[in-house]
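In structure tokens, the next block holds one chain alone, the form predicted on its own.
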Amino acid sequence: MRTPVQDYLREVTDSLVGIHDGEVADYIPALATADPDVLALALTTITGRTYSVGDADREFSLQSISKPFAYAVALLDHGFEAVDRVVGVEPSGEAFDELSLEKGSHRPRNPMINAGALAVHSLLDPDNGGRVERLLDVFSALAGRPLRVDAEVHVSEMATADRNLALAHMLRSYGLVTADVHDVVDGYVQQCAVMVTARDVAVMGATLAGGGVQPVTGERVLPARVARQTLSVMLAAGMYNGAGSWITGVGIPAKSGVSGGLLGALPGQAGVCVFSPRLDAHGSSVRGVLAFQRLSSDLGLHLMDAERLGETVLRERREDGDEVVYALQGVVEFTGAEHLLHELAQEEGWTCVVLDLTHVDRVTRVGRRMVLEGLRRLRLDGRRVAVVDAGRVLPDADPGDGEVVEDRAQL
């Protein structure tokens, strides 16, 4: 059977072919000659399956899509406190190239605007190969293949980099950039000139969505906390002065780029990229925005579309002699663990409670703590407790009372 996912993505792009609103980024010579009718859509799940339609293997420069990934590298290399000293996390409500600084600290309001991205780039270690080489190493690991800087795009953008140079000089006057201004801007422009495809960006987004684990190679490229921080800032500020309408209308952490790429990363689910060079007034792909609006609506991808997850963790409750068996399924997180504990609290008259985890995919850190505390309290009430966990999704099932929980291979 051919999966309908591919057909659905094709239907989305087909509906956009007749949209010709917007203009290419003609203020950058290398982007002014882009084919305005190119259209690509790629989606990668956190399990590593990629679906793509259109010109998904055509290369384009990352431009501002590079910003969240560079921010992640800075957090990875220097830690949260060091990065927080030079750039904030608040939405600016202004265009990407405005000098939007906080009062008092003079920090750029977030790392998604140019001023913030320059401050972030300046943090990267120039030694051990250089800032750009460090970014290329991580960007390539995120994409799962070697990436490169396009020399033509780099030279073209440097010829029109006066505003970025002015922003960097202003940041240096406040002590937020201490490195040579020209080196910082040149490196930042190279960062923006890294060449990718829509498939690459979808995979990079899926790595963020999967908590920093590259979905194809299985490599942990970023710590989970760094991935979470990056996604949070993308949601708050990735779409610049259109962030509010994006959050309410689409509800997916996203980042646009003036070459026509638009990245989305939905936590726990997938990375998405649309590439179409015609831009709206905010500098975002016109077709890309329309595609994301439809994906969000059709597939229920809005972060605020809350689902009732707690009850679904309980697959079955059955009674067997003096035992009551709770068979769980899926992912046991806070709401699922809370539902289980509520059900266990109602049980009376059973001398043994059995948890069957055969169909559980994963137990989160919080879920594990809650389940083990529930087991401990059952033991304190004088019950026997057994766990069926051949897959070891609940390792070291010790509820903390100094005794070992009975571990059954099967029921």
Contents of the next structure:
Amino acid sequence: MRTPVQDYLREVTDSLVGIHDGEVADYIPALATADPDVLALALTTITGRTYSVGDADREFSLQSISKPFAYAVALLDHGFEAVDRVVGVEPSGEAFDELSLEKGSHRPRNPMINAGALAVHSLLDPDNGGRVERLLDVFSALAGRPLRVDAEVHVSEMATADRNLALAHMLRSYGLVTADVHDVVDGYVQQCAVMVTARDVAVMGATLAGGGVQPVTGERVLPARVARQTLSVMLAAGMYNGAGSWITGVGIPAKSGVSGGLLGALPGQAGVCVFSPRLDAHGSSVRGVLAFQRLSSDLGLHLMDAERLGETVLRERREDGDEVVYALQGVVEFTGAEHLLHELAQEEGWTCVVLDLTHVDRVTRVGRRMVLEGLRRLRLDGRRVAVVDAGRVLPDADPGDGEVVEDRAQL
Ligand code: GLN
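Got the form predicted on its own; any chance of the form predicted in complex with glutamine too?
Complete assembly follows, chain above in first position.
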């Protein structure tokens, strides 16, 4: 059988080829010559499978899609506090090349706008090969192949970099950039000139979506906390002055770049990249935005599409002699554990409560604490408690007072 996922993605791109709205970015001469009709779509699951259609192996420069990844490198190398001192996490509601500084601290509002990205870039360690080398190392690990800076794109943007130089000078005047302004802008422009394919960007996004583990190589490239922070800032500010309508309409953490790439990363599910150079007024790919609107609604990818999780955790309640058995299933997280504890609290008259975890895939940290506390209280009430857990999804089932929950076999 051929998987329908590929055919579906093809259908999405087919519906976009007739759309020629928007303009190719021309303020960077090397981008002005891009073929405006190129279209690529790639999707990588957090299990590491990539589906792609169109020109998914054609290279383009990352541009602003580099910003979330550079932010992640700064968090990784310098810690949250140091990064927090130079850049905020608030949506600016303004264009990507506005200064958008917070009152008082003068920090750029977020790392997705140029001012914030310049402050982040300047934080990186200039020694040990330099800032750009460090970024290339991590970007390559994220993509799973060695990436490079395109000299033509770099030189071309430096020739017209007055605005970024001005932004960096302002930041230096406020003490937020302490390094040499020219070095910082040159390094940032190289960061934007790293060449990728739609497939690379989808894999990089899937790494964020999977909590920092590169799904193809299996390497943990970023700590989970850094991946979460990066996705959060993408959601709040990745689409600049279009952030609010993006969150409501599409609901996927995303980042656009002026070369026409659009990255989306859906936590726990997938990374997606659309590449098509014609841009809307915000500087985002016109076809990219349309593709994401469609994917979000067709595939149910909107983050705020609430799932009713809690009740599904209870597979079955059965009575057996003097036992009442609760069989659970799936993932036991906060609402699942809450549901179980609520049900257990209603039980009267049973001397023995059995928790059957045979069909449970995983118990989250919070789920575990809650279930164990429930078992402990049942025992305090004088009940006997047993856990059936051959797969050891609830290891060290110590209810908190030193008593070890019996194995089913010993009951
Ligand atoms: N290199 C570009 C700039 O600084 C990146 C902007 C973007 O992609 N939105 O202007």
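C-alpha atoms forming the largest set that superposes within 1.5 Å between two forms make up the rigid core. Numbering follows the first chain given and starts at 1. Please read all numbers here as calculations on a predicted model, not as lab measurements.
After superposing the rigid core, the Cα of Ala236 is displaced by less than 2 Å between these two forms.
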